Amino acid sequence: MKENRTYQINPNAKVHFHNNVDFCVGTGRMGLALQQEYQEQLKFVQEEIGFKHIRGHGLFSDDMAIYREYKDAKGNVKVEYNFTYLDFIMDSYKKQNLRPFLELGFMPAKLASGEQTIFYWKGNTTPPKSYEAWCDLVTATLVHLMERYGVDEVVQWPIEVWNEPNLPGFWKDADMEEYFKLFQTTFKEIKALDKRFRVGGPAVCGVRDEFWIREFLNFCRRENLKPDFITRHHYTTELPEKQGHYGYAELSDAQAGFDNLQTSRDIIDSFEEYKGLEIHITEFNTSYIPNCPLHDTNQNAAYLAQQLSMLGDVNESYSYWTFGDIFEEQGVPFTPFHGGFGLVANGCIPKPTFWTFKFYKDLSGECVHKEEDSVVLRTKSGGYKGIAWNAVRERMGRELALSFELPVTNEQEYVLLTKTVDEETCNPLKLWHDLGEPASLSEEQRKLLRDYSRPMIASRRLRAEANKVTLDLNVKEHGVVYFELQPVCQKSDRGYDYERVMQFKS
């Protein structure tokens, strides 16, 4: 079935846009960054996408080891704080050119007040049992990083006090109450120490949203408390169905999501104080399980394709959870393809959603043109750059036969390249199964699956009539397709003849 579709684009239209997909990306708890699979999924996807903040859970877990116990002589009970590993991650983080978005969590079991722990690596969930002491692990904790690294840098770290205290399994009880208080306390140390630092929360994820932001909001005007940012989650998935190691989840309806995200804004709008106040969405996938198959798919890419195009409209930035699969919640994935949260499959092999994220980042210009399935912008040397996608949430047989009417200044040549990513140009899940879904890859294997793993890439002449240049794509079901439309500047070698080398002339 094939669905045509003309856009005539006015090269003058001011679309609003707001592409910020590269703002950050999550990883999962921080102490997985010692590993090495951990670092080479990281150097690949800063080489090709280039994120500039990372998130991750477990900045004051056990397994950093931060938060230390001892006794004196006379037996008393004293802290003190090792930054070892700290160090190791925060530099391999540097090295690559990014700067950590800190979520301040999760408790520290010596200093928690419960034994309440959440994902296989047990991050303890519950209150401190003294806030004084969290204030100082939490100062002592970024006056060495700015000793380390510059006040002047450290500050320019935004700073997230816990993750999803609505819900129960994060916060124990998903008690409102007490985690204002910790927001509370925790927001005036930081202020206290450096005015400059940007803090923000109450980074709720689904259940209940739209009430716990109005009542962060009122707490926030009864104790005069002025959050530089709010932040929350958004997943776009119903209910998951498990069977054996993998929860398999339909797509939910995007515009019902969007207009989720739109409650939020119109609920931080209508506080006058804090009218405009950015929002950062710090997570972001279409599951929100890590053993979800849907996440290693082409339609995975497609859908997200759209999700990138509209999530700037209310929103300051929006973080896709995560870079890579080198993540435990649920345990250690028993194989390469898992339905992992990664852009980037273990053994380094990078999904079809890792695309849609390239493509987006390598757009540039302004845009004159967003539709439910493209986005068009002008450059500065006159072509345009764009993506076009076909995302279905169930499979239906639809090809998209698009035709974009390109106006241009200059009677001349230009040059298409497109980039194309679908189910029979990069679907290296397709490849893994046809192999016969090995779960210990040999280096042959990888080799192919990372060899099968990028875009098809096809470029054409095109010549202008009557001011303007007609590009037609066909964009296969849950394809997305990233295109560029340049001036050609031609600079021949005196003597060559491409036609002749080509044979083209009788």
Contents of the next structure:
4 protein chains.
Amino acid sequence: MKENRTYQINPNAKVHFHNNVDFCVGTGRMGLALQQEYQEQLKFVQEEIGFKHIRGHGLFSDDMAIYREYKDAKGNVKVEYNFTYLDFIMDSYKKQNLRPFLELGFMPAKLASGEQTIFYWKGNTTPPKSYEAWCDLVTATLVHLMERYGVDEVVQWPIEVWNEPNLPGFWKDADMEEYFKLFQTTFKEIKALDKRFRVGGPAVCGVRDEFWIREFLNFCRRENLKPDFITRHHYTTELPEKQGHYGYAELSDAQAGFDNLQTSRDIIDSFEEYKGLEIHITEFNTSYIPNCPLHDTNQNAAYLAQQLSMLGDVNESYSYWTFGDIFEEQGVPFTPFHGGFGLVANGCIPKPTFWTFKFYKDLSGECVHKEEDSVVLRTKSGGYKGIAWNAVRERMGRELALSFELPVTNEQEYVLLTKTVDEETCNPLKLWHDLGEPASLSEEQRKLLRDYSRPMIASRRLRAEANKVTLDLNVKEHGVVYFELQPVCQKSDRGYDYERVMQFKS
Amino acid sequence: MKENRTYQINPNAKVHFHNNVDFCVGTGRMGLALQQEYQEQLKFVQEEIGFKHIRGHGLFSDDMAIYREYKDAKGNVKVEYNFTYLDFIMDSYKKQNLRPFLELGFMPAKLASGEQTIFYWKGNTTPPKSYEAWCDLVTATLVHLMERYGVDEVVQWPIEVWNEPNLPGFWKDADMEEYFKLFQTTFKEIKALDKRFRVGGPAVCGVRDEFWIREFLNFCRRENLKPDFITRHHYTTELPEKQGHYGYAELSDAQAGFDNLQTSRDIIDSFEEYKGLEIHITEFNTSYIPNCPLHDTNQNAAYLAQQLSMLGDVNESYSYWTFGDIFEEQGVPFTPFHGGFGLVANGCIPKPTFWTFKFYKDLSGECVHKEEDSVVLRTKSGGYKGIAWNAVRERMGRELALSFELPVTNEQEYVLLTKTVDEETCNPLKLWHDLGEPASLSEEQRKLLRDYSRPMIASRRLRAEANKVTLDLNVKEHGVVYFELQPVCQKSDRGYDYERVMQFKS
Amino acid sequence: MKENRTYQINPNAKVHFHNNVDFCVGTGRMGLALQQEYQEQLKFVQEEIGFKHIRGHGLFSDDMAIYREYKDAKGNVKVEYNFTYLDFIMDSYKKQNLRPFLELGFMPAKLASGEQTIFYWKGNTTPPKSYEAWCDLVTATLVHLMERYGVDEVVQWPIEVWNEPNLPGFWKDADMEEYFKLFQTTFKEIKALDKRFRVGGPAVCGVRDEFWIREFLNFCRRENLKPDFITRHHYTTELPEKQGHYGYAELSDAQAGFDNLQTSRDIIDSFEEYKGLEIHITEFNTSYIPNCPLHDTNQNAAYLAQQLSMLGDVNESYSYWTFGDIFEEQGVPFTPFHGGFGLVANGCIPKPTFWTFKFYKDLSGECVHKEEDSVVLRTKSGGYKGIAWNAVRERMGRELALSFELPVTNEQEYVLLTKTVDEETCNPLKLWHDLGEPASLSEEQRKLLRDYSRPMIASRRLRAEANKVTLDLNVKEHGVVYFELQPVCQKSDRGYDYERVMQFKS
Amino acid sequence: MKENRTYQINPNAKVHFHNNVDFCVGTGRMGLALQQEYQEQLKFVQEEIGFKHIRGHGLFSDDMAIYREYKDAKGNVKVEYNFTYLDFIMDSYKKQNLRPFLELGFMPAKLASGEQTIFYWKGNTTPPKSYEAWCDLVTATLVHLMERYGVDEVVQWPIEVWNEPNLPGFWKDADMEEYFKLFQTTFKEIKALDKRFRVGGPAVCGVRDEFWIREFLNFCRRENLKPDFITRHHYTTELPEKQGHYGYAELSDAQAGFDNLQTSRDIIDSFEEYKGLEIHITEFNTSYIPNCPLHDTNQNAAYLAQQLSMLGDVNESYSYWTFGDIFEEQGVPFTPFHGGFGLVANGCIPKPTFWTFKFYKDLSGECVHKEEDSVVLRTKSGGYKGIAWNAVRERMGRELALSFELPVTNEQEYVLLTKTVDEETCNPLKLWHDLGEPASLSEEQRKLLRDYSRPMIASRRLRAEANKVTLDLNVKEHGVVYFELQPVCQKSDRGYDYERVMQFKS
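Alt. form predicted in complex with a further copy of the same chain, vs. the form predicted on its own above:
Shown next: the complete complex, the earlier chain at its head.
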């Protein structure tokens, strides 16, 4: 089934497109950043895409070993801080050209008021047994970071208080009042240290999120707090169905998600004091479980392509959850393609969605077109860059035949470059399946998968006619195509005759 | 135009196929090995293909600075040797896991009897003014190498005396008698040093080569010399037509070339003493000029695919001339795609022919099929590997539809991997042309070309029926396809359902 | 205080010196091998020293996630195995050119019969709740490794059953009978899989070790078991005194330790069936706690120099505990110089003891001298290599002035190379102290420490007199000096006059 | 012989010290930048020292292959330009974080008016046969560079017209009038292209240099030219005495050299129009021949230490001739220590002088002391940095005992770091000599030399008394010592007792 669509581009259209794709990316818990495979995946992601910030859970969890208690000679319990692993990790981020987007949590077991934990790695999700001790911990950590990396540097790291307190798994009883207390105490502590720090919350996800945001702002107004930004999460699948190690989830309607984001915006803007306050989506993905095979598919890549065109509309930033597949929330995965959140599978194999991010990163220019299947920008050099995708929630065998009529200023030749990621050209999941779904990849298989997981590149010469270049693109179902149209001025070397080399008849 | 061909493979056929593709590769003159770009190209070639030996001209040319004369206190001319650059180069080859195939030549200017030179870099091609001094030079060089790299190592480096003495440009007047003198003197000198050295000649090319080989062996018989091998060259284009910086040449009939090789074999075998003596083709390529755009094309890759299936038939080895495009015989090239001999273009961009070599390197198993368009081997694991190509001398729009019926021993599933290099999938020359044939590549263009110059990988599941797997391959004109068929035993992880992930209807 | 000692070397003395320094090295628990800093330290160690095997605890501990239980549809508990992390780690060892010396332990929590754990990282030290399930785990793991790395490879990996069962912390109640059951069951399981596997025990340490070894062999004899080797540990300090994060321990008399090793040898040899059975010291160091500042000192390096000269006397191998300081048994260290076991401190800074190992690794030749302060070997090239040290248990200000009279065969010049590690030349602990004992090293400090932590190199020309070269070495207290004496044949280049360059008066 | 000197430092002294050590460094001819060993040496130099510009000869020499002539169809000679190698080289400089300091020269053979050449590599040193063609060449080259690297970038590259035209070897007949013509023509051509270019001359060296500078400015004034800077060279040895491959030269009096530099300054300042015009010393070293063993010595390092303290006094910059030993002016060197100009010997072995540059690069702060043997700067952190040296023209066995009394503001502890390069601690020439002066280094010897060629690092704790720290330094003859004094605030970890670890009696 082929569907034809033609777009006549107005080069002077000023289409709203806030492309902040590289602002932040998610990560498995902090402590995993000690791992080599984690760092190799991150290195690959940074070289190809290059995010600016990174955000994950578990800064204060026990594997980080920051908060330590001991007994002094008199038997009194004393606190000391250990920043050995924190330094390892922050040094590594610096080397990878990343700044943290700090999430304060979870609770060190010794500082916790209860024993409730979340995840395979048992993050404690109860309030502190002492808010004073909590504040000491926060301050000691920030002071240490400022000493090590410079005050002017560290105050640029955004800080978010806790994660998803509206869910009882992440915050005991989803106790709103207690969270507000945590926020207020922490906020004041940090601002007292250096008021340049930017602190926000409430990092809500899904359940009753609108209510929480509204109440949060009511609370702030009441207490005369000025949070620097609001944070929330954004997932776009229905409830997953569990089967063995996996969960199968269906994509939800994209528009419903965008509407939900708009509601957050509207709530905030309804407060005079907080009108226009930045919203950071500190997590987003399709499914919210780390064992959803959807994440590894081309379908995910195409669906995300639309998301990335829209997420900046009412939000300052949006952080994909997560860059890689070193992630232990549901335990250690059994296979390389286990439906992890990562842009990159274990073995440093880019998934199709990786390329969607790469393509958005490579965009530049003025947006002149944004529709449900494509975005086009006009470049300084007199050409165009854009992305087209074919996103469907259920496979239906639809091929999109897109035609863009692109005005140009002079009668010359153009070169069209396309990079195509679809189920034929760049589909590591299929190759892995064809190989028998091996749990342990041989070095040869790993290399094969890596070599295969790259966009197909193609080029075409196009000639302007009547000050217009017509660009025809076929986008297969679940496909994403990046394209660049550049004017080309051919200067053949003395004696070089391409037509003759190629034996083209003239 | 589509042409169908079906091959029924006999798994027990013992087809003669001496695949020695990685024995040796050619290089621009020794002194160029000092260059960084040269070494980077070589590193890439060695990582992907991995040749065992390397052979080039100019070991004794002046830029190597080995042979030095000076005057002593009494004003007498004395000789000294400088091995500084030689060490740099041999160290680099060792690091690249290569042994030299030493070619003794050309003449140091101070040791030469005349002023005739060849090439932009002016290699002196006249006999020595003193054979004694020449022998001293050869011995001093070999002794130095033996001291540095070990005697047992260096005696394994084959030695060839001079290059193409049958051409007057390479050896003054193509003086056969003088060459025989050079050979005999050098041969004896080396064998006296260590008789384990393997020494051969006469490295002839093209003109009257049969006559030269016959006379060479007559001479050897007369003088009771036992050369360790015979060397010759093999080029397969007609005379090029010059236009500006370039020469355009047409491919010659492949069979004529193979017949010529057979003639060399027959001549040698006609001597009782030399029957079965190894022949090393110490240079081969399509065109013999370093500015023939043909070298950069897919056509070259397909034509070479057939060559590589046959060159071992009557020869021990065959050395492609050359691995890379750092090469100065006709001067410094003006553009990256200037028709150089290299498997790799400047900027470390693999050309289509590079992949033909890579594919042959990856073959293993017992040959069960060899025809003008394909070669197939049976592997130990119960599968097959092979290469198919579509080589034509003139573009005619022919697509080959090959069908291989491959017997297998059990009823199971197989995965077919294909790697395709053709004018659509891996054609850097076209991309470069589409970009406007830039003489200076930007870093971005270089990366784009490198990313594009890779085979397209695909996989398919095939099921055996009646103990047979039928493998259908379409090979586009000038295309080369590598394939592997492996039995696959699928073990899905608990709960993993690929069909469901992909939304395939069952 | 200077002490003079003269040694007249007999070049034909055949002194027993089994230098097996590179056979094996210890590591923090397996799971830590996932970490990047761990791998960087290991890479450094392997490049400079190059061990052959690596041994550590925790193969089956929960962080490795190998043993997994789940409930099937009917609610029955089933077992499955996850080798994802095991593959990461074994791949990394292979890349580092290491084979594991497998230690089977500790117990997965779900498979354990009790809740007793050891260390900060909580290794379960109770017997299996089911020996059948334990055997399944062992077999599944070995079979997986054989599939991945090849049967012929994996059977070369020595296997040790459990660690220090004679200590109640490591094995519940130090229950000897239970350990013997574990050993026998495991031994038979592995031999049934492939009898080429080499399996040993009982890995005892310190307390009642002689009794354990004797009883172990009695048991084996009774049960007709033929263990492939005996393992034990070897530490040489008195009980440490605890103070804050640290333990201070005094070195014990070296001879007492060697006597203890001899006793093990004697016990084994007293069994007819086991006479000459290999003993592997699978752990040794001075102190047995990972927070003993002694490990970071030059004193440790000098003391170990003597150990390394003797440990091969009655043992097949001896594995230093451990290569690096990524190690969590007592928690995460607060500073880089915290007295960890490692040859290398965090930040990849070699400690003095690192160089003792490097020096032993660089020895080669026939041993002609071995005393309490030095070892000397005669080399093939007609020179000597050796190590001298100045080991004292308490600082006393003793400088050793050693004089070696070394017979040589011809009257020529020699060059003496020395590499000196002592408290002045290579003492990172002092530099770190002088810098204020920083817990967090800046990149600059790290580099400074690394640059400083290298032996001081010096050279001297010595002339043979009366067929003898006299080599005088001053070894400062706690110093270790490596030396090489090589014949030198000077060939100055034409016109080069070193005396003149240096303005030496002749 | 020990000589004591005490310096009482005034922390508020504002001593003139224009430390521009990293502005520029010299290189062998451009074409050598294609070489791998060259690039490795440059990488090492850039990582450790980090120069900003690089200057060498031979931009237009034939091996660069820029200027090419050919005949068109009608037989007319035409010119074309080949920028292939130029791009390779400029790309490499960019990657090494270097900008060229362009020297325009020498003459392409085809563009030359005569056949006079200089050096082993035969740089043509005659005026152009056509000034128009010369100008085309200059413009084409600059335009190409501007297209490739950006206009705003390239106009920042200083341009010098020719090299040492006052010497007849470098400019035919040292024809002053002809040089002025070349300068004027070239200057105008470049300024017409972009007036932001900074263009200077006359790059004189030694002979009649003062006369040339004066006449050059007279000419410029007459012709109303405003050169952007004046360039000259600075060498400080007497005439070398030739012996075999080497030249032995004695150091000249340093003050005479500084006086000569002052004279240049005075001459320029005597012109009202050119008063204060920047002087760039575009070459300096001790000896001006590339085979002077002095360059490899510690004596050179110490002598240069004084030079670097003074060369900024009346000059804007001073470019050491050269960074490395890939250099062919007198042919290819026979040994690694052949007295080349380089900071680094072949094999990437730093010479003592390398460290003098490194030390100056590491200085920062306000200069408070500058004498013939030392320079001291006050740092922001309340400490000091400095360099001391012991430079003598003839070996006399003098050791300097320097004592610096350094005022500090508070009573605390300080750490003194010293890095010492002298004939004992860092003297690769001696080690190489002791090894027998091998022409070919084995990999092991190369590593040994590299490991040895590093400063000896030491640290000391010093305590302030009466607001003063007294720093005592012994500097051996030909020694150079870098030192840093930093306040140190010791924070020992809980329980850590350094005195106890070290068994120091308290």
